[in-house]
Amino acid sequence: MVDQLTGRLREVLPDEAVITDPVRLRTYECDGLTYHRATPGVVVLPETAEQIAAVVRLCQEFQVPFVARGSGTGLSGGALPRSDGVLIVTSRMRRVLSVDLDARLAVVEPGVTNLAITEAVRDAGYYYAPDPSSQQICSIGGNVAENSGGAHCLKYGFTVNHVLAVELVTPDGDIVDLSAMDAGYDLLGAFIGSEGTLGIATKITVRLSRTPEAVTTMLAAFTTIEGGGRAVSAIIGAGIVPAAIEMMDALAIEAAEAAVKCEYPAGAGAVLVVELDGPETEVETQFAQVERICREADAFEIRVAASAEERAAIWKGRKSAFAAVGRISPAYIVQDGVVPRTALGEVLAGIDRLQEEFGIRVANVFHAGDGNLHPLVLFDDGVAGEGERAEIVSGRILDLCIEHGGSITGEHGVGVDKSRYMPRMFTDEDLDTMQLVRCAFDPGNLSNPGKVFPTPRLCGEVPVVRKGPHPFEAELL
């Protein structure tokens, strides 16, 4: 069906946005995600709302399915391609369409990277919050798709908290508007993280945040993980909400020295990344309280930023950890799950334990003022059975999250990656009630297929009741 599909492709887009040559094609096998991979059927590079929504239209004719892909840097399989489908890419549209200073907010397309929509009002005193480790390179309609967060969620908030609007090609192919004023049920909330199974962003009205007055960075040394938890559980027990609190174990640093030379304090068991902003009399106060904080909690060395190239330095080390492991290991697992604050000590010490168990070592970076944690687990892809037991350690440690009370994702979704996982966190009630949801924007189920859910229900197949254990239990143990 893709063969017959791509000459009517032809007829709505330019020539030279339909990509079929096999070796083109490679390029868009898979997103960050890299041991997931498939070659798409067909690429399409489309400029407008109204090329996405034509070839949307042809897909639901041909009953093809189709995958939105922004920049590719997703980091769960969310944008893994079909053989048998098209692979839309939204790298072209690109514009930063308008801003309104006074009313804070800006209407971008969805190719446009996150970081360029601080840059476009930066010298007007303004940013866009939300900021991904990958902030450079990842688009908004990505963010939008898997509702990214980033180091400074924590105070500010996820994706879903800064859309104030969408402009979406619906499944059958329609372009429909979603807002936040909008009455009724929340529809831009459920389009918001849903990972492309819903539709495709085409463009996005973000809200503008005003630049703080002042800002102040520090990085605080410990010898131990234990005591970088100590002062992360103190600084919030006592009503201090930081713009961030990164943390990073013993191998993370180690990754990121060799990288990129971040030069953090030797002999350092754990460092916290903590930013501060606001108001200058609020920064200061603050700062004086999370200082003594992090020296009672046996901080043996205390680093504050003076200018904003010091700033980018401190957070060199910490936005480069995901990359940076590759310095120490051929190959690795980002996995991302989430738990309450109060269990970070006891989740951190069960991956030590697993570490132990499976001779498996993991490297630990999280957005520590949450519990958002991301676990890098290590391993040499040319051992045999080193994957293997590094893929167990890495559900091992989705089952300790789940056990702890947290979820099996804070920011980087669950894509293909970890749908085998949704079982064990909802159940069959739960999992045919989101797909009723799904059902009602995609009856066809051409949108995004395969992601998510790990048995998709046909649409007007009455849900089945399962008993005994889970297909996927023996294939997770």
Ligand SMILES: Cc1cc2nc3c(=O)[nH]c(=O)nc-3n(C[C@H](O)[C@H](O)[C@H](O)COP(=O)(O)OP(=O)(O)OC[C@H]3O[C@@H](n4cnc5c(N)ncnc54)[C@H](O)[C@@H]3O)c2cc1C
Given for the second form:
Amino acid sequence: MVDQLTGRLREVLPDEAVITDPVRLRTYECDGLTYHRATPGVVVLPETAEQIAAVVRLCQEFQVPFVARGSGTGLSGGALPRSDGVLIVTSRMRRVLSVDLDARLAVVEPGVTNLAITEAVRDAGYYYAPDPSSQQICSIGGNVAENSGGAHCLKYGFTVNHVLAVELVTPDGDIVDLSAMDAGYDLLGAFIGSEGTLGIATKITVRLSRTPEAVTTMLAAFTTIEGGGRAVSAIIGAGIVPAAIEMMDALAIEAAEAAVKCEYPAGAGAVLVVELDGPETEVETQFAQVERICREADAFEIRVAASAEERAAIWKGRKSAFAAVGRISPAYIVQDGVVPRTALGEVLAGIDRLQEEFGIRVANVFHAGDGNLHPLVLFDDGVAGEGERAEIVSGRILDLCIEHGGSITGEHGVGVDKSRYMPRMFTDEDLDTMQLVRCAFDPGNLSNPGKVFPTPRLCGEVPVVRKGPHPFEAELL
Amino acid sequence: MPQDALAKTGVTIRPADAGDAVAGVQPTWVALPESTEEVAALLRVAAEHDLAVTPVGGGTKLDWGPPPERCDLLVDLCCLNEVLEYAAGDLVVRVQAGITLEALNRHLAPQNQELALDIPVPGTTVGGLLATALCGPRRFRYGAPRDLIIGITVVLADGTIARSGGKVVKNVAGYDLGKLFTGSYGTLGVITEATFRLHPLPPHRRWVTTKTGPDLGALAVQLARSQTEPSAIELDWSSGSPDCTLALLFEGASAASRAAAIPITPQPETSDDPPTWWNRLPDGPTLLELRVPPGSVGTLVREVTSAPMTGHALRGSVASGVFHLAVPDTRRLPALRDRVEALGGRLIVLSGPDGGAGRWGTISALDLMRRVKARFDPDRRMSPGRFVGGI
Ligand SMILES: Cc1cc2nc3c(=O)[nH]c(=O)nc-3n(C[C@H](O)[C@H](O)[C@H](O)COP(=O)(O)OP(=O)(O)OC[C@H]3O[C@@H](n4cnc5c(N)ncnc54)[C@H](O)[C@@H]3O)c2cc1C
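Having seen the form predicted alone, can you show the form predicted together with the named molecule?
Up next: the whole complex, starting with the chain shown before.
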């Protein structure tokens, strides 16, 4: 099937945009979750929405599945290709199409990196707020698909709160705009976070935010993780919404130190990075409060960034944390669970027990303000059985999150990695209802099949859809 | 007989009267369920007996939108009015859909927290707010209802109970039905519970009010750009007045000093209380919502105010570009819609006659919306005809 399709793809795309060379195909065999791999049947590198629409229509004609891929930094296997399908890569769609500062928006192609948007408007005093740690590489199309967050989403929200419109190629191959401006169902809200299962975003209108007048970043070191946790609760309890509150435990600090020499205070059992931003007067008041709260929670050292360089130095350890654990462990799993902030302490204690029970180390890095944990489960893939035990620990951590009323993923998505956990969080009715949306968009189940949902819902007959105005509408005029 | 089957659910049922009419269509029965399960039982009966259903909250906006094609059963959620779970430390609350926003915020105030949505219509319930997705002034800062809802429970036309989201602020597991149902006007199912992200109550609030001419485009852009971070920038104008009134709200510990620092001459008035028109919809036989990109606010305001007709009243956010305009009659609607759409915006007729202009304006994804409706409510029994494209 794919072979026949490939010939037809060459009719709608330039030759060099259709990749069939096995060596080149292999560069696309996984995303950031490298232990799921598959060589795509064929890869295409379109440059326009029309080309994507033509490819998708061919996929419909041949009943071949297709998968979108941005930069391939996803951590849940969302962009895992299909060997019987087409991988549609947006890396040639990297133009910022327009910027309108008066309207505070920019229109960009899906392959544009997250950071490139901010770079295009920074000098004018604006930025694009959601800031995943992968922002230098990840694409805005991928961000839309995953509803990506970042350290600053505690105050500013996620991708879904900053995207005003998406032009998409539907799984039927039509080009449609989903816009917050239009009346009707919030399909934009449903599309964002749908992980490539409802079509392919080809143009994205993002909201730009004004650069805050003041930013204060501080690092507070605690001897214990409980101390850090108390400080977080007290900050929130005081009615302060910092731009970010990030926490790292001793093992994560050790890794960051080994990797990037971040020079966090020696002997810290936990560090907290708190960033406040906004109007100068507001930040000053809140800063004084946060500092007092940290001292009351027994912070033994507090550093405040006096310059952009010092701010970068404080963030360096945190931002490098995922990669850094590579320095202290041959292999690791990045987990992404969420718990209500007030349950953080109990869940961390539970993770400690799991470490002991299975003899597996876990380094904890988290967005403490919103309870989004990124436990890094460390193992040695050279030691027989360790990988399996690490998998178990990783799964048990998700169970802990669910037991405490949380979620199996805060920002990395379900993808292939977590679809099997979905039934622990949702009932069959919940999942079937969600899939009604999928059936509306993609009754043939060709758009990134096998992701998000553990079992596809059979969509059945396409219901009769009434077109044109409602018969009564004319009478009422 | 549907009546017997409805009675068997154990839910309080009463015959409907003229006061229960939905945009002029009188239902046969009104049901007063007290739980999600009771709503599901009612909807199963409705499915068996092919009854058309309209959910109602406070009933404040039942005359909004076009009338339903048919309405047999009104599901009144007024008895589903409890706060189910309130975790102040997590800034999260889970409520039943029939609770009013006023009651909810009274519940949250002792912990110095609020659901940061302004409700321009008093008596609005959480369900009604979500179904219509109405916003007030502070949308500029905190977003719309869809931005603050983090979990939802709905009952579908066949009685299926489904949940999505949860009670944590950050969560990307599965599709977001909360967003899909927000603004769905009761046409996809009945919203019975919702979970929201809360905000701390700001220690101080300060309003700044000033008069300006209708050429306020540059000023609007400048204010929205201001790093003093106003929470809202609202305009009020009515025919007969040469000037517009602008009011800005500042919130936070330093609200007063930021309010004093805004670059407007002559020195504007400041107050601890909002102007009387704040967070109120303008009054008139037909109420429109005008949405334009913030960069086109100046043009819109100039055009609306330069050709006033008696009884015109305009209110809304010069920062977000969302306005409400009350008009005495509908003659100019088609021309106004053309203008608004040419500016990249949309004109929606929220209530009152639309004079044949149509209520919703251009919708690119209408076909997809019809397909969603056909999947959720294949028999067209949930508020049929109340929404876009006759959905
Ligand atoms: C070191 C590191 C740090 C990270 N930090 C964060 C973080 O802080 N916060 C966070 O949220 N994530 C983080 N991530 C995860 C990842 O970067 C995000 O999920 C990102 O949004 C993926 O973008 P991408 O372009 O790489 O997408 P891909 O990995 O290429 O694709 C991701 C998903 O999006 C779909 N997709 C891609 N493009 C489109 C399109 N145009 N239309 C429709 N679907 C599409 C794919 O099918 C797939 O399902 C991190 C990853 C790494 C490696």
